[in-house]
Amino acid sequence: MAEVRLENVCKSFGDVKAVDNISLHVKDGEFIVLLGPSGCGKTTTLRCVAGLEHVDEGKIFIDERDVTNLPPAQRGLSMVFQSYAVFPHMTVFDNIAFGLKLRKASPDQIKERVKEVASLVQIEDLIDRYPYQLSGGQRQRVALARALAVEPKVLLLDEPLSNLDAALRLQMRAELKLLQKKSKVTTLYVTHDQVEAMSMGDRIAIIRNGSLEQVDTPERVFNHPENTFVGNFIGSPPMNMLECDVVEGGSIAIGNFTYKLPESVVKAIRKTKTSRVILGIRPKNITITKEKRKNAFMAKIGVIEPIGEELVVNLTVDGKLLRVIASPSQDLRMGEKVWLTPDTRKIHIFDKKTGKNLL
């Protein structure tokens, strides 16, 4: 197994900077997810690690060896693509054995290794079939088995589940995570799906416009986002962001209402000497009541979306959209005015100018 280290890696395509000074340390055996919106540079970063793209600046190390200028075949890694890229004219056995044959392994070694990885990904009864005889999930398993057969130091996965239907994607997420823990191979996984990232990654590297915004555990990026982008990007529905004025007495103004902040939060705001902040609060951390409560502000209910055991209630506060998760047992109606009480223990305060979390 191996560590992977990126040091100030940059990659441009013409005037577009796809990877902008990224430094990242992936520990031995770790499952790291590169997460971000389409076009943010996550796949380009992965391709730089693979050697499929030549970096303009910076260095890449695998197991303390500088591989920045080495071709892909000499980096000791395997890559699984979104399109699977299995060979249609070969049986499952031959697809899995392809890399081993290139390395001139003996027939007995090939047979034993193919059997081992086919069992690992649960396709041992399919080895005589051709790809056209397989489902999408089975073809994806073949691609994974082929990648693992050569015992790579590092496994790179570029949105490998995006072509699968929702039910199969859910199943494969759990299987992939279990497979990675069994094989203990250092893994970099690219996705734009935050649910995949949160459920699979040991840590998540969130990328925007080619730059790293935060690298942390799923729990940390959800509960302690470093800036408004991370807070907004992680979570469904996303974190509510309300622009507020800082007023005297340790409060912020939300429309015509003032919201009293905890003293620890007030101290953090005073250090920055800012007069305008963004209040961040997740939909599950707001209580809706029809009666006015202490330290609450008024909102008007718009669309109500039933999602099984919960309601997503869309409201407007001073003309701004806000979402709250409520119980179906609550008697809420469109157009009704209600009172919202955020959980003061779960609020986030972001600097309006920089977007950084002040807490």
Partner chain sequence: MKKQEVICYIAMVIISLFVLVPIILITIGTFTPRLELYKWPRGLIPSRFTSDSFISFAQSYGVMNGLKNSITVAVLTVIFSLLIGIPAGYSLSRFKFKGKSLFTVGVLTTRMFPIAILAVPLVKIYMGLGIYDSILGVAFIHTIFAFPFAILISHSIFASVPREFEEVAMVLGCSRLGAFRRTTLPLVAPGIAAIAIFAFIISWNEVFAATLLTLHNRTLPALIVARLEATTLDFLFASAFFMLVPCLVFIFIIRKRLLRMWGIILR
Given for the second form:
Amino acid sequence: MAEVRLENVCKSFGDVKAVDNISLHVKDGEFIVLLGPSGCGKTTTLRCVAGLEHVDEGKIFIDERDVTNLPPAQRGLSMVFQSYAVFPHMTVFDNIAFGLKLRKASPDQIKERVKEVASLVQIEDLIDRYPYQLSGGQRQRVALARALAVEPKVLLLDEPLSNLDAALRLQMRAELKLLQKKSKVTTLYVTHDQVEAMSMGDRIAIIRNGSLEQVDTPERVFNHPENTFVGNFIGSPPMNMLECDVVEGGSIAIGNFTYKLPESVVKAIRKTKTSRVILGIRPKNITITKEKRKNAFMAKIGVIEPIGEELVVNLTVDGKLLRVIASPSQDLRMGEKVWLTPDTRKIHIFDKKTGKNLL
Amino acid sequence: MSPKRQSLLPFFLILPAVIFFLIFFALPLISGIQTAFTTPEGELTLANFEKIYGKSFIKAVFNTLSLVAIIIPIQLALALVIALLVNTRLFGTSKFLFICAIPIALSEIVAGIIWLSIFTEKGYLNVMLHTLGFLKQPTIYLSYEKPATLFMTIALTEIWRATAIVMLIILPGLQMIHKDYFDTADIFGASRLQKLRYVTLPMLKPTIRTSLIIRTVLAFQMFAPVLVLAGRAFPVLASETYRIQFFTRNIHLAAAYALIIMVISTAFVLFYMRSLRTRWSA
Amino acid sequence: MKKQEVICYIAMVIISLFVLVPIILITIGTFTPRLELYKWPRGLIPSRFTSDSFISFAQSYGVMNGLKNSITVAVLTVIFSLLIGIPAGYSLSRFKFKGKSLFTVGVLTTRMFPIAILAVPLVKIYMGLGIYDSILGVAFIHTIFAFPFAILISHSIFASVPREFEEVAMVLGCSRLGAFRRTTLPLVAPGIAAIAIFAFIISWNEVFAATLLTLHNRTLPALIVARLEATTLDFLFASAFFMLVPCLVFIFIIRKRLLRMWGIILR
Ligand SMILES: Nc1ncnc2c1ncn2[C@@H]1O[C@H](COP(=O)(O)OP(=O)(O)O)[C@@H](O)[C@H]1O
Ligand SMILES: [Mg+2]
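Just the form predicted alone so far, so send over the form predicted in complex with its partner chain.
What follows is the entire complex, opening with the chain shown before.
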């Protein structure tokens, strides 16, 4: 088992900075998820760790050993690719045994170990088949078994579930997580799906344009986004972002209304001396009422989208769009004017200029 | 592996190809041009071109161009028909495809001899006509006195031999056209012919261009069927080049001839590139 | 069957006959007694089948030597084309590098020239190099015909094998070369065999350059051209049949790949 440390890693392709000064410390046995929109450099980061890409700058350590200039084979890790890359010319057995053979294990050892991992991922019955005789989900298990067979110190997974259908994805998500907890192998897991990231990761590393935006537990990432990007990227529907001016007396202006902020928030804003902020509030944390309340502001209801047991209500405030999750029992109508009360404990205030969370 | 070594690897791998290309393609091209414009003593001259210009040269140019003009449209049409038939995916089309592809493996000279066995005086054409009672004495087709017949037999031989080349370029192009386009046309009620006219042919344009270029270029170096079927009676550019090289032993004249072939064929390539341009693909 | 299908089948039969009948006829001609070829009237089917023409062709002066030359030239062409084409095709499919598109354009331009015609200036160059009238010289120009195909086809074959295969192997403990040998190579082997056959056929059939670049060391096609004016029908028929058979066998072997390989030339 091992730690992985990236120090100021940079990697460019021509003019594209795919990885831009990333430093990350993955702890022993940790399941860390690299999350970000597609094209942000997740795969490249993973390939740098694997040694498939040579970093332009920075260093990579595995267990205090500087592996920056080592070829992939000498880093003691395994990788599962998005396309699985299960060799079509080998049976399932030979696929899983591939790494063991290269390590010159004895035939008996190989047989035993292959059986072990095959049963771990539940493909014992498929051992003599060729990949073309397998479904997508089964191939994915073969790829996983092949990676685990060599007992890697670090496991790298690049969007391993993205080619599966929705039901299988859910099932594999749970299985993978369980497998990782059992084997305690340090895991770097790449995905662009925030729900997957939230449900699987011990910690989530959010990447944008090749840079780390925040590295934290799922709970922290959700409740304490460090900036507007993270706030926006995590959660569905995304966090509402309202640009407001700071006015005298510890309030902010939302259209014609003033919204009074709690004292702690006001203090934080004062410290930065900024005059324009962004109010961030999740759709769940706003209450809609038909009658006026204290410290509420008025909005006009637009489209209402039912999503199962709840409604996503689109509203406009001062010409800006807001989304609120409400209950169908409230009998809301399109075009109606209503009052919105944000949960003061759950608001976020970001600096307009830097996008940083001020709280 | 060090980054330096990795970055040189791709160049290292193409190096043999580049060297080979320079020595055996670029060098003879340049040397050919130089030879065509010099005397054996090495002086610059246009005399080589003046010397080859004459009755037989004009005949060779005329014959070659008429062959191109007749063979290529017929081959293109026939290749399209074969490709469309294969694409119906009826039972047996894969065998049909294989049969149609056979001539691609045959040498020019083999094709020439095969059709010689049919058109020669006591060949299979006359034998069949005789058996069916159409004629008593054999007709002579391959004669100096019948240039039109010679032309037709050579054209037929080339159509038989080289349609496969065109077909095997067109068919993959046809199969690359996504089924959705045809379905869309169906939704709008297009007939078979309308689909051919408005979907298939326009989308095949880049493919057709490629096949025309490859086929035309090959037509300019065609010479074995001509030698087998007509001997000297039907000069074309390539056979004249061969004759000059072998019988006058004057490499400067032959080079001038070769250069002319290059120029004409390049002109054709450029013409195809310009006239069959599409705005939606390279 | 629908009316349209009937029409399609009729067209397929007619076209198939157009292709096959001449091949059947030359086969009959080859095994017809020599004198019957010149008789009139004569029937389509000979009085008896004999391999006399065939044997006398095989025994006539220079044929065995020509056969040996043809095979040597073709084998050399295959080796050269693979040695040049495979690394280049691999490089194109796996790396981005400066000059890649220039290189590809260069490879493609060779298709836009009647390459055989290059044999004329090559006569002079070969004389300078001392390889005029040599097996090697002919193999070189045949390689010029074949190697662009070898590059384009192997490029696409390699591109069809995901690079992840090699990467997985490298992660699991292979060197770069080892990863290629254990994953990509076995997958591309049939495709490479097809390229080899293709190069062989190109060389085996080529007439013009072989005729111009040799005097004594003639390949079979060049030999036949040289004998054209002073030979008999039976010699010609037998020679055509003899040249035809290996090609038919080869095209049968690669029939499944034909379409894919030619499709590649489009790009
Ligand atoms: N081999 C490569 N050559 C050139 N650009 C690349 C290469 N690999 C990735 N890129 C570029 O680097 C950026 C990051 O890519 P990637 O790491 O694959 O993103 P992600 O996996 O997050 O979707 C993208 O802009 C991509 O186009
Ligand atoms: Mg990716």
